[in-house]
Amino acid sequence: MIFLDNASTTKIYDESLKEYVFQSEQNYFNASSLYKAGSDVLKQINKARETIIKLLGGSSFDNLIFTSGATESNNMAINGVLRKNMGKLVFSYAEHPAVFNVAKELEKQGYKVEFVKLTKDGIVDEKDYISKLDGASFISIMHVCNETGAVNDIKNLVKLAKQKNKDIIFHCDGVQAFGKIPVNVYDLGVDLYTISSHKIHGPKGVGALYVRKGINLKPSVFGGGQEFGIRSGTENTCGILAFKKSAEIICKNLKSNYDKVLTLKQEFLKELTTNFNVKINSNDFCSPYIISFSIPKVKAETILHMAEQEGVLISNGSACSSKHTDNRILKNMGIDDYYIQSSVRVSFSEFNTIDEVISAAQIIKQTCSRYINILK
């Protein structure tokens, strides 16, 4: 099998494993019992929220939440800061599910939403989001789009954010950022920041939210106040430490891990592009991990299935969204629906070899140039 749908989820390092495995079976004590075995879990805990807002580039006085993942940090980040009488809150029409329909949830509920356009690159239309600043008071912007890799400048866009009204509150999704592209979130300036464990070979079920200092969120899980009292109910310690473990493998190795996956992906287009019609929407400025392409005359769904059959695992698009046929990030690029319905993304990590990428354009080419064959 050659799986390359890792924005999906990725494989768990053999040291995450290891240290899951272990604090299950032998420090599995709750952290907020009296007793010293107890208080050496929080003790663990804590120490790994320092290490992870160090890895982001934060400061001791910042904070982070352990959550369930990028969905419930997405939430939190989102509904922990609303109040009443709330300024526009702006969004982009490229975001993840996990952002995107929460907007459109607080639109019903009569927030004033604003979501701001997409260039022909899938990146944030910089002109439409700067007519969208005024009355703003909460901006979230991915930093890595799940569907294409398009890069938005994160720091630029806060900046511009926070010269119109310095107290516009801005988050970002980086959950297909942090590990895989340099990410310092005093240097970007944001104030809220979403990670998730199994997208950096941690394990399913943890993810965090980073808080700036002076960012004070409403209670999302009320309960006997574990999370500093905002994320309520006992700590899922086994994946916040091997969270950790990964966190520090994939930060230590970001350059090489870079460097290889840039010519898994150049390997890959070059294969895939050789005597084969295909139109390649993720441009060369995107992320490396992600590429999103479309081949004409074959739906998305039939070519997901014809690579699977033959052993290569890829998608239509982000996990979360993949049963419907739609795709507003592609349309918002001013991509035809001719191609969107055949849009598929290829997504890599470390753990795969240039013969499996070669090998696996090779197969998305065969079964799809014999099923239009077959069409003819």
The other form holds:
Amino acid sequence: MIFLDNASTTKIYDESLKEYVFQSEQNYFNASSLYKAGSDVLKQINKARETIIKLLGGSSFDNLIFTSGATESNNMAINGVLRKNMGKLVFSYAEHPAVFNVAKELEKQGYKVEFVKLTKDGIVDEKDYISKLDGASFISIMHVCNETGAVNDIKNLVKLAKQKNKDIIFHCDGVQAFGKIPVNVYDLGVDLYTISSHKIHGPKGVGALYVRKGINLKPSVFGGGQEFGIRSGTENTCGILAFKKSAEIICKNLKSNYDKVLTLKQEFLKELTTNFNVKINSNDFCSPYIISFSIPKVKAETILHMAEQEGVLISNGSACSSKHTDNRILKNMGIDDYYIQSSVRVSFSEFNTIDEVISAAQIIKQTCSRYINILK
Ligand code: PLP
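Let me have the form predicted in complex with ligand PLP next, following on from the form predicted on its own.
Full complex below, order starting with the chain above.
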């Protein structure tokens, strides 16, 4: 099996799995317990918090709330800042459903919500963005797009927003960026930053929201007061500590992984585009981890299933929305429906090899060429 759907989820690192098992078997105490074994667990959770904040480029004055994953972190960030008489909320058309659908819901509830257009390269259109800053009090723009790999210039977008109004709160969904491209929340200037464990070879069901000092979030889950009262519930100790392990490993190897994955992208594209009619939707400046492309005349689902029959797993878009034919992002980039219906996504990880990606490209080419010939 050749797994090329790493933007949807990843294989857990051996070290993180070991940590998970160790914590589950030997260190299963409740972090809220008053006996020492419990308070030791709490100390470890707090240490993991500090480590991840540092890996994100934050400081000891900042906070990080552990959650069940990026969907919850995104919901927490947006709902946590809502106030009565809130100004405009600004989002981009590229946002993952875990942001986009919250925005849509808030719009229904009567909040003033606006969406920024994308350029043909899939990033936020700066002119349209600037035009939407008047009266804005909250902005949520993703770092790397999960469908195309397009990388937004978050530092510039934050600067433009804060020049307009220094009190604007800026949230960034960094799920496809953290551990894959350099991230420094201070340099970016963001107030809130979302990350997820299972996208970086950690266990599923755990994520976090970075919260800059001075940003006050309303509680999102009420209960026993864990996670500073913002997100109550017994801490997912095993998940949190295994997540921390994965974060350490992936950040340590970021540069070498990046170089490796860039070669995978180049080799895959070289093979795919040789003597084959394919439209590449992701440009050269996109994250090398993600490529979106269209094979005219073959529906995305057909490409996906033909590849699957030959042992290659790819996606027809965002994993969390892959059951819906959601063309919002490519459509916004100005891509014709003709190509959108044939668009698929491959996404790499450090575990993929050059042989695998060349083989996958050949399989996609051969199966689709056969299919197109039958149609003739
Ligand atoms: N945000 C982005 C950009 C994603 O790619 C994903 C998952 O595909 C999510 C949020 C949701 O992440 P989780 O599965 O941790 O809830």
